[in-house]
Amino acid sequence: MSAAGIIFSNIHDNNIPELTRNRTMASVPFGCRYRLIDFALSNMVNSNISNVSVVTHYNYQSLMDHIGSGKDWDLARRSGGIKILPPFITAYANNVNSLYTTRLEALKSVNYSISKITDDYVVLSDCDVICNIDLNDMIKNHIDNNADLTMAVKKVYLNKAKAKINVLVDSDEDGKITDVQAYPTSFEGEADINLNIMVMTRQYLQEVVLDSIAHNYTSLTRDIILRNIGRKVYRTYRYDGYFACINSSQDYYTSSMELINDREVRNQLFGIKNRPVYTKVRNSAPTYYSPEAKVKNSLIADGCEIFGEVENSIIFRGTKIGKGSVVKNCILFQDTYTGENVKLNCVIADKNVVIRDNKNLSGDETLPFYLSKGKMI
């Protein structure tokens, strides 16, 4: 039994624009040096999956700098390891169909790509998926049940804002699914969610794809699960470790500030045996704290430099507090400067934004203060 993963890197970038503006969803930093697609890549390799797909479209830059050659995942490899691939468009293409803007899509754009591969598996994931799932054991759970798709899905409390943006799966005590409700608008309560990780096998993947460029289908929840229900074997595999999904800047933010503020997340996201979360590897001097600086429950990277206070905040490399400064509830990311004399509370600093000294920026938790890239205050 071998597996290929699939991963999309740009279905949600309209989620958070402002962090995206420059790079895919996958490349958004998170958590002081990890990058969201580190989290699909790592569940991939720790599951020995080593034939791995980025699909992409546009602002890849980042990304590809990111993964390099794929070492860092053990993925540089002469036989499958790692691969980006961006749609194929050809120089007659219009406007209609030269994006895509679903999974199905995305699918249909990278068919070519698809027909090679030869695992007998295939794991669909998204990339801003923020979990550690042990996808070995769904893979198995797929085989034993002799299913044509295997979808995770986790319990949860939902209230009407949280449920229009989630996919709503019922299934019956055995785990066969027997509804899905596509982003509902007035549903309330506890509801089994999809967490966008999907397991097929190769055949009925290659089948999906080419039925749907046949019929024009867009929607890999509408056009094919629900109208195959009951006709094709379609299983639940519940998850029950942390799970969180960028669906706005305030998922980011809060989800970043669990990180802070809650051990038991960490603990299910970096700390499980033989289930570590991988990230490029960069070679930086360690973080210089001044006898003046004053930090509490933050997580700083290597590489920068504190002179001021930093409190409830995650810094990442090479950003300086200067003298004076108090960071408080903040996100800031790869070589921010902060002159003298800085308060900043609830901001998300984009890279290399430079704030002069005495400056006073305040955001809310609910609508935090962004800064992007390159900017200077």
Contents of the next structure:
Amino acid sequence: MSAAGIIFSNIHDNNIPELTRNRTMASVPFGCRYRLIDFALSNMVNSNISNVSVVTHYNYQSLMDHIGSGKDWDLARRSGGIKILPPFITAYANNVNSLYTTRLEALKSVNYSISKITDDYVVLSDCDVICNIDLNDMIKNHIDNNADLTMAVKKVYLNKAKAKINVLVDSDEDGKITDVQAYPTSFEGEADINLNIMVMTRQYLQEVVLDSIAHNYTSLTRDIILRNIGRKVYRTYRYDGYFACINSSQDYYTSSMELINDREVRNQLFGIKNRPVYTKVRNSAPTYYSPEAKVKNSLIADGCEIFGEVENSIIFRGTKIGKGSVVKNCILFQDTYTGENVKLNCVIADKNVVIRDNKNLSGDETLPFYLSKGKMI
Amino acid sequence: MFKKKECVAMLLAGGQGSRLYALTEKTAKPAVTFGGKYRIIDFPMSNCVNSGINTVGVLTQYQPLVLNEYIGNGQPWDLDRMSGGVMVLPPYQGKNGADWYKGTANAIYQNLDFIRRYAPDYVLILSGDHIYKMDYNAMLQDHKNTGADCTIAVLEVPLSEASRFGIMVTDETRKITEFQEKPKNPISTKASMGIYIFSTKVLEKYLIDDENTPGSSNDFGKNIIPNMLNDGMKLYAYPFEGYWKDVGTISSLWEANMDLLGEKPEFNVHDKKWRIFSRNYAAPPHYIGKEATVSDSIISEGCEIQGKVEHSVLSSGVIVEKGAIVKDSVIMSGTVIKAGANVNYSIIDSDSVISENAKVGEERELAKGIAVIGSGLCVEKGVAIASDAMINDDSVDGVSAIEK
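Return one more block: the form predicted together with its partner chain, after the form predicted alone shown previously.
All chains and molecules follow, beginning with the one already shown.
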């Protein structure tokens, strides 16, 4: 058995407009040293998938910079490895160059690459799936049940607001999908939600793509799955570990804070034996804490220098916290520089932000204050 | 056809490091952990790469397993190259039999074929035992400018310590007039750092001559350099200023680790223009708990700190549980300090466990020496380990080996 992977890098970009202004959802920084795509990529690599295509749409420079040759994920390979598939713009363009908005349209746009896949199975994953899932087991489940398509699902409790932003999957006791409801407006209760990680048999995927081109289908759920339930073998695969996806800026902040407030979350993401999460290596020095440093309940990456106070915060690589500064409930991205006697509360600082001495900035847990990339205050 | 290189570096990494005792029980000295996430060999390797030297032969001999695995294909240092890159060079069996590396000069002699493949004009000889940042390219330019046959990097040392080093006596043009190996009455304070640049032809000639001299120790300091001086060759001293530390003993290794601490540390590894590269193990960021206190310390990726850490250097994946105290110590990767344990003025090697309420070492002011615990050992509950103890196996009461 061998499998290839496809990751959608721009899916859900508009959920967090601040963070995706200059980058793809896939390259949104998360958890001190990662970019969101690291989770999807690591899940694939840890399941021996060594042929991964990343479908991009726009704003993908930061993503290309992050991935580089792919060697940090062991995906710099002579055969296979990682491949970025940017939008295909034909010369002498006319109206055929409109960019896609859905997964199915994305797949149609990379039809040629898909037609060249020789692996028997294809794992399709969104880029904002923060989880550590054993895809090998999922593929095995797919094969054992002779499925055409297997969706990873997780049972969660949904209130009305949550239900509105999720895809609910109903299945029988055998695991066969019986119905799929996208974004129901008045659902409340326990349900299996679609994790946007799918396994498809390669031939079936190729068929679906060609069929969609021929019929101008645009939605995988509506035009393919719902039409063929009962005719094709669509199944669910239940995943019970930690899972988060980013539906809003608030979600981003809450999921980040879960990392420091819940040990179990860290264990389920980072603590699984032989399934580490890989990311771009920066060769930063280890972090230094000065004699005056006071740090509580925080996650801190390498390369930082901490001379002040940090509490309930997530500090990315190369950040400096000056003397007398107090940082609480913050997320400070790579190379943030805070001078002396700075006070920050509920602030998200994007890359390379400089906060000069004696500044006092505060947001609220329900509305974190966001500082855009390279801002100087 | 191999691409010609201007300069090839030969890194002597066969040293046993016997004065590091328990720490080099299973690994060669260059592979000993340093400064949280580094190994000693990362420093000369990173210096090479930062100096634009991309062909490095690493000569190994003693316990090479960990070192070989660590170097791998050289990818962490960008030394996985089409031509050149890093190459591990162990002793081998040749047509005329097999030989261990008998001395530093013999080690290079046995690998002359490796050097010849790249037809370099210059050969840089390094050792894998020192912690420092140095631009070898600047030294190479100096070597070319002076037209020397050999350039030796030297460091000013206090006269009182000069008798521990090979001492160079130079004239006003930095030309070496006399060399004294560990002299009783030194007349100069320029100590050799064990870093040499040779013009290749000269090096070849002297290595071959030395090999054919019966009774030679086959050593650069003892044989090659004195022979060249006797023959009136042009040897120049290249002055190095900055941090340089031989980490050959437990106390110097401890000191070098502590030199990384402080607001303006003696030795700065945060310099983004001269990064120190190392192999990365994909550990998550480190977590500092609600009741933890961390001060004047270095913490690496993957650590989880719930207790108290003071004036210490922690490598990746170290766990310090609630109520545990780590002070004035160096803790290597994967070691667990359990609740209530107390570690003072110690070096603890990787993957060991200090159990609940155990005590290792003494307050620095009261201690007789640095306590050292080897790799993969468990100090059992409530056991106290003396301040100058050197523990490398489970033969001591209260210490057991951890099954892998």
